[in-house]
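In C-alpha cells, the next block holds one chain alone, the form predicted alone.
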Amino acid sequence: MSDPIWDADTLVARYDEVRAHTETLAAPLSPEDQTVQSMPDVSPTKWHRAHVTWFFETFVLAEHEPSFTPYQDQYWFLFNSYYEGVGPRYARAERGFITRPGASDVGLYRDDVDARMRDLVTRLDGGTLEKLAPTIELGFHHEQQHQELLLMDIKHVLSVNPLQPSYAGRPLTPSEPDPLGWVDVEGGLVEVGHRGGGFGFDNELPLHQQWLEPYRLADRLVTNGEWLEFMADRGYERHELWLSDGWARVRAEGWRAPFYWTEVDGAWFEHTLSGTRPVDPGLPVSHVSHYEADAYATWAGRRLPTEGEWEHAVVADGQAEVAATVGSNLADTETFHPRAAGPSTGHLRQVHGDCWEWTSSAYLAYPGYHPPAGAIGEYNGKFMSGQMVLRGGCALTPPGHARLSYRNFFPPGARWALSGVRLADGSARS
C-alpha cells in the first residue's frame, strides 16, 4: 500500500537512488565474492542483483512496455525467486552454481532495465502513472529487503573464508554494559498495524485493535555480557529452558553460542562485517535464533513480548517515527553491527535499528487481511505458516525502510540474520 502520489520526475529519482544504493554495497565486493553460496539460506550477491531487476522487469515493463520482449528468455528462469504464477524457476539452494551470467553480465542486465524503466515512467500519461507507482514504489522496498539481505549473506560467505576477510564497516570503540532498566506500558484496547501515512507492505494491514494487559519491556536489547552469563549458567546444556523444536536443534547442531561466536585458547570472538574481534560484553548479543531468544528469557524469569506489545509500547514512547527518534542504528551509519545503548533515559532505547527484535507472535494474517490479486500476492501471504515475527530493524537496514508496522519474519531456527532479544514482563503493576 502507499499513499504519496508520484510524479514522472520524482518517481525515476527516487528509482535511481534505490538503485544506486545496490551498486554501491556489491562495489567492495569481486566477482568472485559475488558468486559464492555459503549455506542454502544465502544467495550469492550478484543473484540479489539480478533478482531485484527482474522484478522490476516482471512486474513493470512486462506488463507495460510496449512491444515488450526480456532482456535474455532465461533470466526469468534463474532469478524467479519463488512467484509461481510467473513461471518455473531454479532451486534456491543451488544459485550458487550460476557462475553464468557473471557478476559484469548481471550489470549490463541492470543498465538495461534501468534505462528502460526511465524511459517508459517519463512517457506514461498521469493516469497509468497514478496505477503503475504503488507497484514501482512496491519495487523500490523489494530492493531495499534484498540490500539487507546482501550484507546479512556476504556477512555468512566471507565468515567461512579461512582467511577471515572484512568486507566494511567501522569497528565500535570497546563498551561496558549498563544496567537494564524497564518502561511501563498500561496496555488496553490499542490499535495495531499500518496506519497510513506512507509505504507498508501489505502483511501490515489491516490496522486493528487488540487488547493489552499491562506490561513492561525492558529499556535496551540483552547483551553479549549477559549472554556469557547465561552461558557460564550453562544455558545451551539446561534441556528445561528451550522449547521441544529448539532442543533439538541444540543437540542436532551443536549450538553453544551465537551464530558468528567462535572459542579460541578460553576467549570468544566475533565475526562481523568490518572483521573477526573479541567479544565486546556491552554490544547487543546479535545472530540468535527465536529458539535461544526464548530460552534466554526462561533462564532470566521473563518472556518475550508479542508483536502487539512491541509496537504499542513504542508508539506509547512517543518513538513511532523512525526519523524522529534520535540514535537509530541503522545501515546509514555504517557501521553494519549493532551499537551499545548508550545512558538510560527512562525511555526505550534501541527500537528502531541495531538488531531486528524476535517476539513471541507467530507470522499470521491480521484479522481481515487479504493478499492482492495476481502474482504480487504472493509476496508475503504464503508464507504465513512456521515463521516468527520479528519487530525494529537492524544495523543493515537500509535507511527510509524502517517503520513502525514493519513485520520480518523468519523460521524459528533462523540464526544468520541480524537479530537480537528485548524482555518483556508480565504487568507493569508486579
The other form holds:
4 protein chains.
Amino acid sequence: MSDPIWDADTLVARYDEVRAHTETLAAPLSPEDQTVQSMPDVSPTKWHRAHVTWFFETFVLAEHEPSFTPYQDQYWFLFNSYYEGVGPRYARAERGFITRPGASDVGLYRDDVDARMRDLVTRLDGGTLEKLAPTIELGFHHEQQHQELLLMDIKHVLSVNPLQPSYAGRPLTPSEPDPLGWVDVEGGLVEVGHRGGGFGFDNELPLHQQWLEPYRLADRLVTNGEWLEFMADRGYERHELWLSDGWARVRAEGWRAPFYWTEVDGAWFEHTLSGTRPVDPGLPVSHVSHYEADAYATWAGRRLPTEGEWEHAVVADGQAEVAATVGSNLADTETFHPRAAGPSTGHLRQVHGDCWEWTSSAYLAYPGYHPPAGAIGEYNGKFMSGQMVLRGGCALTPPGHARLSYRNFFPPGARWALSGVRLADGSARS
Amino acid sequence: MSDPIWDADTLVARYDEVRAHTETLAAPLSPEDQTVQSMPDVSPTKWHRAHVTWFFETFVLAEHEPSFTPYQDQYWFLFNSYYEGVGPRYARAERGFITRPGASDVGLYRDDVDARMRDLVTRLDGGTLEKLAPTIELGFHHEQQHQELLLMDIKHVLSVNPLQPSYAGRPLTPSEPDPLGWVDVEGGLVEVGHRGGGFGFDNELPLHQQWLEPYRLADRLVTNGEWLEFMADRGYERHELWLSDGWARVRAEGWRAPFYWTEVDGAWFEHTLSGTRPVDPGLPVSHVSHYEADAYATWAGRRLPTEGEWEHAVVADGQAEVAATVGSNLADTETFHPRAAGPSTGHLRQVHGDCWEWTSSAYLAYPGYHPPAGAIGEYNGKFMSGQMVLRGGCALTPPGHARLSYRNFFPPGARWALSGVRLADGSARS
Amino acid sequence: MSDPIWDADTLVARYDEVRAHTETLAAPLSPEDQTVQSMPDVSPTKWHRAHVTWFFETFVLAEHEPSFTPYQDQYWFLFNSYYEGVGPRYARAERGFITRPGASDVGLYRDDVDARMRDLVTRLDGGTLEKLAPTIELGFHHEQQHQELLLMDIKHVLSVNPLQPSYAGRPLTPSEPDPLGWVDVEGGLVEVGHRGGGFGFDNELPLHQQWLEPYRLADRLVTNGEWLEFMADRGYERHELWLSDGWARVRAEGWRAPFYWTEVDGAWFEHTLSGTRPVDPGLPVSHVSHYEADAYATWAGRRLPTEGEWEHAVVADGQAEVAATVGSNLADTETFHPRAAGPSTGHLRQVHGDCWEWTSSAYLAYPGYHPPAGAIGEYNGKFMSGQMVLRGGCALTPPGHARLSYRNFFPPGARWALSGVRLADGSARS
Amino acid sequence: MSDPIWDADTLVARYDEVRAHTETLAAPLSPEDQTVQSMPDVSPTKWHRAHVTWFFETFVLAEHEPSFTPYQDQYWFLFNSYYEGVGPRYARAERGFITRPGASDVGLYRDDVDARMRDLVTRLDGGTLEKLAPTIELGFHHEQQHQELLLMDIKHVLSVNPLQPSYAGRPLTPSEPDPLGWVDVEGGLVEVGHRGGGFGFDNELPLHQQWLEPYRLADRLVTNGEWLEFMADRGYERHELWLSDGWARVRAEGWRAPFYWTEVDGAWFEHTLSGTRPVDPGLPVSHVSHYEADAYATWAGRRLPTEGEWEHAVVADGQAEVAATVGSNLADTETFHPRAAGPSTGHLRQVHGDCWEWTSSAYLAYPGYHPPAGAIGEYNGKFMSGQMVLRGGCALTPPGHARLSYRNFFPPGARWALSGVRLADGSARS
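Pass me the form predicted in complex with another copy of the chain as well; I've looked at the form predicted alone already.
Zooming out: every chain and molecule, the one shown earlier first.
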C-alpha cells in the first residue's frame, strides 16, 4: 500500500534523503567496525549498506533499466538477504567473513546505484513511474528498517569488546521515576490494520474487525527501577513466573538481568551506544525478551496487551493522529536511547520512539491476508511462524518510519532489539 | 471445570476403567519395548505407566492420605514430568536410560497406588470427596492423554527398528477416495471455548466472543492421494510454498514425504502400528507437521482454519452434540489408524477420531484466562509459547476424551503426533 | 598369530567355555537392563551377546558352511559393529533403540549359531580345520574382549539410575594402604611385541627392537588415597598440571574427581558393580582418563611409562612367565573390582588383573606392521589414530585373555573403562 | 636452547629485522582483511600483529622494565593466546569480533613496544643482557611462527569470499612432473633431536637415541598429478584406505579433494594467495590432512615416515648442513606457493621450503623432556596430545626459521596448514 501520488522530483528528493541518512549513521564507524558480525542475528554495517542498495538494484534497476547489467556479479549473491526467488545467496552466519568489498568499495557501489536510480526515475514516463513508485517507496521503508537494524547490530558488535567502545551520542542526565497510571478502554467490535492514506507493509492488511473485552493499558513503559524490584524479588529464579520455553532459556543461558546489563561490585551498568553507564531507574527498561516481558507481567499480576488492544487503545486515546506525525521525534540522534516518560498527562505516553513494545500476539496473518506475487512476496509473509508482534517504534527508528498499524516481530527469545514492556489488564481490576 | 456430581462408587468405577485401559494398551509390549526412548519427544511405555500413577500419588494421595509416605522415594524424582513446583526431576531426554524399575516393577507400583486410591475415595466424607473429585477427574483425563501419547510414542520406537515390528491391530482394506466438498459458515460474533456441562481443561476457558468473517471448511481431511499429487508437483522442493522456518526444516532434515513414509523402488510405504504397508490413497494423510500442512494449503490455493473457525463450524454444522457422543468411536483398537471419510453427507466428516487437525492459531491464552494456583497450574499455561493448536481428536484418542472445545498443541515442526489437514477458505471464493 | 595345534574336540570345548562365560555374565541382568545404551560409547548387553555371535556367523559360518543362509537377514545389519567391508550397518549411537530382538530372542540366535558352529567344526577335515582354526580362535578372543566391555558398559548403564542398582558381587573389606616402592630397569636395546607361542592380535606384531634409557617403575598402582591428596592439593584446578586438551575437558565437563565418584556431605563415594560404597583409600584408583593420569604424574613429579618400558620391565622383573599364567586370577567374579596391592615383594605388583594402565604411548603401528587382508583387517589397524595405549589387564578381564604384549587402547578422554595409573621415572632420580 | 653470544647491537638489529618482516607481510591487507576470523583455527592478521607484540611486552618488558605499566590494560587480556599462567584471556573463537583496536591502532602499539624494547636492550648491563637474550630470541622465533600462520590464516580468510581476492605474488608457470626416486637409509641406533649450535625449541630436546630398521624415503613430495590419480581411483570413496577417524571426517565433511581445490565443469582449480588457478600436476600436493596423507600412502602401497626416520635421512643424505643454510630460500615472496621438485639429483629434494611433511609420529615428549618453568613452559609441552608431527618447512616459512630438528604439529584433521606428503617404505621392497 502506497501513497497515491509521487512525481519524479519528489521521489528523487526522498530517495536522496533516505540514502543519505544511512551514510550519516555509518559515518562514525571504522572499516573494522563495519566488517564484524558478532552473532548470527547481527549483520555487519557495510553489509546493511550494500544490501539496501542491492534491493534497489534487484527490484528496480534489474526490472526497468534498459540493458541492465549488475554492478558486480558476485554482489548479487553476497547481498541477497533471504529472497529465495532471486537465487542462491551467501550464508547469513558468514556475513562477517566478507573482507572485500571493503567499506569504501561499498560506498562506490552505493554511488553507482544512486546515479542510475536518479537517472532512471527522471527519464521514466508518467505511467511507468506510477507503476514503479510503490516498489521504490517500499525500498525507502526497507532501507529505514535496516537503518534501525544497523544501530541495533553495531550496538551488539561494540558490546562484545572489552575496550567498551562508544558509537556516538551523549549520555542522558539521570531521570526521576514517573508514577504509573492506567488508561481505560471500552473495547467492543473494533477495527485493526492499515486504514489507507499512506504507506503500509502488506502484513498490516487487510483492515479487519476484532472483538475486544474492556481493558486498560499502562500509560507508560516499565522502568529500569521497576525491573530492579523484579530482580530483587528473585524474578529470574522463580520458575512459576515463566513460560516453559522462557524458563529453559533462563537456565541454559544464565539470564539474570536485561541483555546489556552487567554487575560490577553490586551495582548495575548498561552498555549503550554512548558507552557504558549506570542503570538509570527512571528510564524504560530495554533489551528484554518476550519471555522476560511475560514473566515480569505475571510477577506484577498483569499481562501483556494483544496487538489489537494496543492499536485500538492508541486510536481511542486520540493518539493516532499524533502517531502519524511523531515520526520527527524519532531517531533520537542526541542520545540513541529511550528517554524518561515525563509527567503523566492522562494519556498514553511513550507510544512511539522509545522501545518496541512486546505484545501477547503471535505474528500471524490477518484474516484475508495474501502476500504479493513474486520474490517481493517473501518480504513479510513467510516469517509468520514462531515470532511475536511488537508495536510502537523505538529511539533508533528513523523519522517517518513507524506508524499506528506497524507490525514489528521477533522470536520470543530475542534480546538485542530495542524492546520494552507496557502492561495491560482487564478493566474490572480494582 | 468438572462434572458436578461424583459419588465414591462412580469415581472408583471410572478410576478402574481408565487405569485398566492403560494396561490393556501396554499388554502387547515386551519389557524391552517398554524401556526404549527413541528420541527426546518420546517417552518409554513403562515411564508413561509410572508417570500417570505418580500423578495420582502426588496430587491426591500426598495431599489427602493420612500419614502419607511415597511408595519409593526415587520414583518421586524419576516420574515427575515437568512440574517444577513438585521438586527436581530426572532429565526428560534420559528417560530411556532407566532400566529399573522394570516393567513388572511398574505394575507393582500401579497396584499399590490403585489400592490406596480406592481406599481413600471410599473412606472420604461427602464434603471432602466433593473437593477432591475435580483433581481425581483431572487425573483421568491426564491418564487418557498419556494413553494417546503411549501409542504415538511406541509407534515411533518401533519405527526405528529395521525388523519392522508390529504393535497390534489388523491392516485396513484399501479404500476408495471420496470427493471433497465444502461447508459454508456465516461467521459473525461467535462464542469460542468450553460451554460447561462436563469436564474441560483450564486452557479451554473462558468462553468468549470472536468476530469471524464468512468462511468455508472442507468436509473431509486431505487424503494420501492428494498428498501424492502435492509431492508429484514438487511440493517439497518449492520454497515459495513454505514458511521460512518450515523451509529451513525441509532442507536441514531432508523432508520429502510425511514422517512415516518410505520409498522402496518407486512405491511409497507407511509405517503403522499394524506393520508397514503400502500408502492407501483414500486414507487421510497423517504425521505431517504444521509446516507441511501450511505448505500444502498454500499449494492448494487454500489455507488452514483458525481454531475459532473450526470450533464454530462444528457448532454451526450441528456436529457439536454428535461430537459429545462420538467418543465411543474413538480409540480404534481394530486398526489404530485413521479411516477413510466415506461418502459425502453435506456435513463435516472426520471431525473426531481420525487425525488431530492443524489450525493456523498459535496456542495462546484465551482473553481472561488464568492458570490455577499451585503446581497443578503448570499443567497447561506455561506451554503457551511457540506451539500451534490442533483440534478434533484422532484414531488413538481414548473413548470419551476429546470434545468440541479441546485444544491440543504441538510445536509447528512436530511430526510424530497423529496429525492431519483440513482446508479452509474465504466464503467468496468461486 | 595363533596356537599351532587345535583339534576339533579341543576347539569345541573351548568354544563352549567362552560362549558360556558370556551368558554367565549376562545372567543377573533383566531384559530392560540388557536393552539400554546410556551413552554412545556404551553398547547394550544383548547387543554384545548378539554381536559376538554375528562375528562367528559372518567370519566362520558364512565363509565355510555349505549353502549358508543368515539366521535373520536384518541381524546382519543390526549386529555389525564397524566392519565396513561386510556392508552397511545400524548406527552405533542408536543401539539402545533396538527393542526387538529381545534378550530371549538373542538367546535363540546364540543357540542356533552354537549348534551350527559345533556341527561345522566336527565335520571338517583336518586340513580345512587347520586353516579355519585361527579365525575361530580370533572369535574367542573377540568374545572375551566383549565380555570385558559388557561389564564396563553395564556399570555405566546402572550408574545413571538414581535407584543405585547393583549388578553382582560382594563389596571388598576396607584395605590398608601399602607403601610404594620402585623397580629399577636398565634399558638398552630391548625387544617389544609378541614373541610367539600362543595367540596374539595383529597389532602386537612384529616383534621389534627399541632403545630404552635406564628407568624405573612404581611397584604398584596409584591408590585412591593418593588421588585424594592430589584432589586436596587442587589438582583439578591447576592448569599447569594438565595437557591443554585435558584442561579443556576438565572445564567443559566439570571434572573434579574420578568418573564414578560422587561427593555426599563432604565424603566421597564410588559407584561399583556391587553398589555404591565409600571410596577405599587402599584400593587402586580407577576410571581415570589419560589426561587425569598424566596430570597426576606431573603433580607427583613423575611421568607415565611408555608401552615399551612397561613391557620390558615385566620381562626384566621376571613377571613375564607369571603373566602368562595369571589369567586365572582375573575376572574377579567375587568383587568385580581391583583389589589392594598387598605387601611389597620387591617386584612389580598389580601387573595383571587390577586396572588397565595408561602409558604415554600413542596407539600406532609397530615398525613393519601390516593389517591382514579383507574385512578382518579392520579389527585393529584402522583405529591407530587419536588413541593411547593401556597395558596389563583389569579385574573385569576374562581368564586367559590378557598377556604381556597385549595392547589395549582408548581415546585420552575415556573414563568408563577400568583404567588406572602406574608411575615411571628416570633412573637417576633420587 | 639459544645461540651463545648476543650483544645489544646485534640483538636490536635482529629485533628490527624480524619485526619489520611482519609488517611487510601485513602491508597488502586492508583494515577489513586484517579483522576477520573465518574459522576458530584462524586468527585475524591484526591479532597476530598484536599478539607477537604482547609476547615481548609480557615476557620481556613486564619482567625487566623498571616501573613497567602495560600499554593498554585490556590488551593484556585481548592478545594473550593461551598462557593460563598470565591470567584470563579473550575467547579464541571470538578474535574476529574485535573491531577495536583497529589495524592502525595495532601499529601504534607495535611502535610503542618496539621503542621500549630497543631502549631496554641498549641500557642493560652485559650480565642482565645475557640472561635476557634467550627470551628475546625466543620472541624472534615466536614472531616467525606467527608470520607463517598469518599467511596460512589470511589464505583461508580470502578463500571464503566469492570475489576470489588475491593476496600477493605472481602465479607460477606450469611445471613438468619429475620422476620419483628413492633414497635408501641404513638405520641402526641413531641420534634424534637438537644437536646444539643455534636456537631450538624445548620440544626438540633432549638429543636421544632411537633404533631404526633399514628404510627408504621418496626423493620428492607427492605431486598434484599423483593425487589426481588417487582421486580417479576413488581414493576418497574407499573406506579400506582410511583410518577410522579419517573416514568419519571424509563422510561428515564431504571431503573429495585437497582443502582448497574446487571443481568447475570437470576441471580442478586451486585457491592460492595469488588467486585461483588451475591445479598444476607438477607441483607438490598441499593442504591435505594427516588422514588424507595416510590414506594416500596406503593406496600407494607405502607408508609415511616416522619423524626419526625423516630427521636421520636428512643427516645421512648429507642435507643437514644444507638445511641449516637453505633458510634463505624460504618465504618465497614471489609465489607464496610450493614449487616443482626439479630434476632428480639422487638426493632428497624439497626437504625445506615447500610443504610441511606429515609423519606417522604422534607429537609426544622426547625421552627425558621437561618443559621450562613458569608461563613460558606452556609454549610447547601442554600440546603434546592428539597431534601429529610435521617436518621440514614450507613456502611460507620465514627465512632462517626452520631447521633439521624442528617439530611442527597439527591435529590429524587439520587442512589449512601448508602440509604435503613424502612417502616412506621398508628397505627390502622391490
